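Let's start with one chain on its own, the form predicted alone, as structure tokens.
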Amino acid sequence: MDKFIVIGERIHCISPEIRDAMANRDPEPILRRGKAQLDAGADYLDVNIGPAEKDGEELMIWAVKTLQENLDNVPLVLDTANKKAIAAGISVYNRSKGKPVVNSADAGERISYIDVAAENDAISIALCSKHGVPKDNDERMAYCQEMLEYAMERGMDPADLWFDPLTLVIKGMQEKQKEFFEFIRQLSDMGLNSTAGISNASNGMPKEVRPIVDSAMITMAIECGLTSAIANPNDRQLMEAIKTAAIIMNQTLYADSYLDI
């Protein structure tokens, strides 16, 4: 990737506004959020609908119309349980700003996920995982590979796989950070993209403490070659973090003013 990839996380039916919204396909909170994350800086918009299992078709062609219409035709990561919805989504999804995302495959029952990417010229988030937690690297790599050769059986390209090592909660598996940032160096080294849910790592922490570890996660996450996260642009630290590793790695032209470019 040419650049860091933001995706905006807060388009999710878990909140109670954006689910009611959903429910009463009324678009303003929906595009409130949207607008609100781009103008923050993100790239793309995750848009979480849930399991969908009545209407998720239907939901899913007014959610990516209402957002495309409405934001200028910005990319999307098309993110439910169901299969048929995110096929409906790509089908009046404009590729002008990029090419849709489907939210997620993974090496066990979801990795046919892979195969709507593949059928429909789409990116998939691949998780390194079959069954939880994968115990260490090895088997991480073990169901990356496993995808990989998955997906080019398919024709797809190596590049539209963006492989996710499932960011864990640093409160109760604080041992299992360093092998987090291993795995996504060696991603790097592959010549892989990969993303991760940066905010998964302080889940459960105070709400002032969960800024500073998730800027602290994202920075050395991108020193490790992590090319883009699912994260909460609207967090002003965290962005400053991820525009200030760009500055330090040599990425982007150091200006006094970078921070407000």
Second form
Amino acid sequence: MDKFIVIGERIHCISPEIRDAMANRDPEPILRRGKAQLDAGADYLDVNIGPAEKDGEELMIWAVKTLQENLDNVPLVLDTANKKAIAAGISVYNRSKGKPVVNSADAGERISYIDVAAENDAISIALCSKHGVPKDNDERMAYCQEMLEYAMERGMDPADLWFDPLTLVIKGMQEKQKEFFEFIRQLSDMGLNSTAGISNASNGMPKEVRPIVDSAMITMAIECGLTSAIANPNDRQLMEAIKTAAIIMNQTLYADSYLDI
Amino acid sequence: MAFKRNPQVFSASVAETTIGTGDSAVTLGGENVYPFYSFDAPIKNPPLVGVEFSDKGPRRDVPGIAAFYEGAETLSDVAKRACEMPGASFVCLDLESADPNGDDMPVEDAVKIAMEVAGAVTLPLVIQGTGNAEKDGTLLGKIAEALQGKNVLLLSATEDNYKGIAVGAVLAYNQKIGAESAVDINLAKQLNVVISQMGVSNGNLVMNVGQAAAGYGFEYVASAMERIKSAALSQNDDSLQTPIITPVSAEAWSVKEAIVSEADFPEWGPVEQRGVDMEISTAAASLASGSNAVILRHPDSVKTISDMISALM
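Can you return the structure of this protein in the form predicted together with its partner chain rather than the form predicted alone?
To see the whole picture, the full complex is given below, headed by that same chain.
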């Protein structure tokens, strides 16, 4: 079984520090956060440059080069609503540590993000939704099939779609949580890869509760067969939960110091 | 439908550890496929065969060994001769006399012996300590200091003495060390983790994950090695991407099949041949399970195993 992949979420233009750094092309804050996430055990780094309508292409090229040249060709998830910026980022991307990931396609207006991945031999995150939150797992599965078919027609390997069931906030949608796990299991049974923005579940909860909820969510999801997650690797409790789940699932060989590596 | 080859080549690979210096230096590890899966990808460095002899001299009670070392009187002569054994890539000095449960030779004297052998050999040198954690903790450090620049491999660091050996041998004097565990995959990984946390990189380390003669619990050794190689390659576990070395001779030559006389068991045939057979079958199985090097004693075993490796590369 392959190793569970942690995608570090902390290079995100929603953070004022990162937004300024992107605007001023200041590598320091971006590299500092990148390194902190890798040191904590991230496998991929998500690079969210926002809508980036004006200078998206140039910004993504700069971000990809800055991160890869300074952090040993770290594999990246290119995250923006600007498709051209994603393609531009991939044009300078070094694949030695892993394919680039397009974040993200869905079964609706954003299905053409799959084209970006197909044309550039990249992975694509595929959100199982069309307009808003799917009402049940049948709907999720229909979108999953649509995107799978779309990608395969374009010559993609099914393993290069990482399906995202859509993590729903617990506060307000408590009754929807069980089907989230059931859907992950369906994906896993089909041999498909998956990902999830796990911390959405604990949105709006008190700060001290969130790591506990996120850890429980991810542990349960890994047992159901989740293959990656977009998360904060600097949340120590969450990373300890992931490492422990990997041991229990026999994805990593146990050693007494497993939490230190 | 035509058969479609689907090579199982991993993006991960085992680290390379080089011992010795100059033209005779050899490298263990480096492969990115399972043992002998040369049909999947070329195996970067073929497995190696080393020749073991004790500081008390070779086992002259075995006729084939006695004949090979005939005329080699001093330990230097023995060491030189061992390097000429067909199929040998390195030699291994067993400091048997230093064992506190035996002759308990003082550390200074054992260091002199190691220096004498190191001065005589023309192949890379592996030195086996006593297996006593306390004695080896001191002895291997002193040897590391005395043999600076020779790039020797010291066997072994264990759970109880790795700190001193890692610092004394690798970090201070640039030698290589083996991390020894007894058929316990979790401990094997743990030892590698704690040794690397001291600053020893994979390229300065090999593992001895335990050994048993074929038929004497060897299946545990085989499964430990297989699990380790599988974690190293398929799960890209860098704390297990360390070459494996397996001292075979001590186990193989001490089991019943290699000891009881032909007079007592006439149907078993000549005792020497049985010892050789035990050594060969254990070595072949160790290599097939993932060992990157084996340490043997008898010239027939060394030649047979090295021929086997060549034939499978």
